[in-house]
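What follows is a single chain, given as structure tokens, in the form predicted on its own.
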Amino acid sequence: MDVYQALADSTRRLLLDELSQRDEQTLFELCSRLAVHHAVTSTRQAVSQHLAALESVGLVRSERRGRHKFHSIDTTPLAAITDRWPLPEDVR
């Protein structure tokens, strides 16, 4: 899977709009957060998934701490994107 594949699937990016609201979160807090402000009832196992498609791209770090593990966006796979078709400078 390559960072085109992974922000191809809407949850996925759901995900990663969450991440930027408040990092940190666990997977509990982020299942509870697609639930209420997106209407995704996706389960657990699905959203774990997803999560780990976003990790093996970069887009997304996991530290496990104690019994929990907090997940934080990283956008810098996102910069190749940017790298590869910059704005032109009128545009920006």
Given for the second form:
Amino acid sequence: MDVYQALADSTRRLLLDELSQRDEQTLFELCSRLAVHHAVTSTRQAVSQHLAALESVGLVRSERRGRHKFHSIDTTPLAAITDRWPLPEDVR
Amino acid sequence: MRLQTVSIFVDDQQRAVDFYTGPLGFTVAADVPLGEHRWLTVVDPQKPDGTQLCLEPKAHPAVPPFTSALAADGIPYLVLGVDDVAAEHERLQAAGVVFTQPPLEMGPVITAVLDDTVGNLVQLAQFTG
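Alt. form predicted together with its partner chain, vs. the form predicted on its own above:
Everything in the complex follows now, all chains and molecules, and the chain you saw is the first one.
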């Protein structure tokens, strides 16, 4: 999978949206946010697989702290997009 | 028929009772020695005849993998109703309690999730709707 495939799925984009609201979320919090904020009620297993896909391309990092696992967004891989198709000078 | 007792599995019964009667503010309802373990329950001090929470040892081999998988994914095993999640979050954090999820508005409920120090996550819930 590459960054384009990772971003091609709407649930994965919503996961990145929610992680950009608040970093270091558990799977439980992310599933709750998808359900309440976006009416997306995928199973925890499905959400876990989406997170693994995002992690495989470096858009999400997960960290185990004690007994719990927390997920964070890392937008660094998105640079591949603007490196490939640079933004005009007057944008950003 | 009434809901008499519900159980949660704990790593250590003494540490569990210390946490549930300490920062969480429950009182001991029953503490009966049973060989290696205890029949140990706590109850809401405002409702001494209410549902008891049994602090059950993790004696069965199926339990540790079950509870640790839930904890890893941040899934609470118990929900406690509170009047003000934000105030409880502040109070408990000041007392050293670790939260895996700070207060979050979820439609008609505000929730937060804390670590009970003996292997479980506990959700605080304030119903606003």
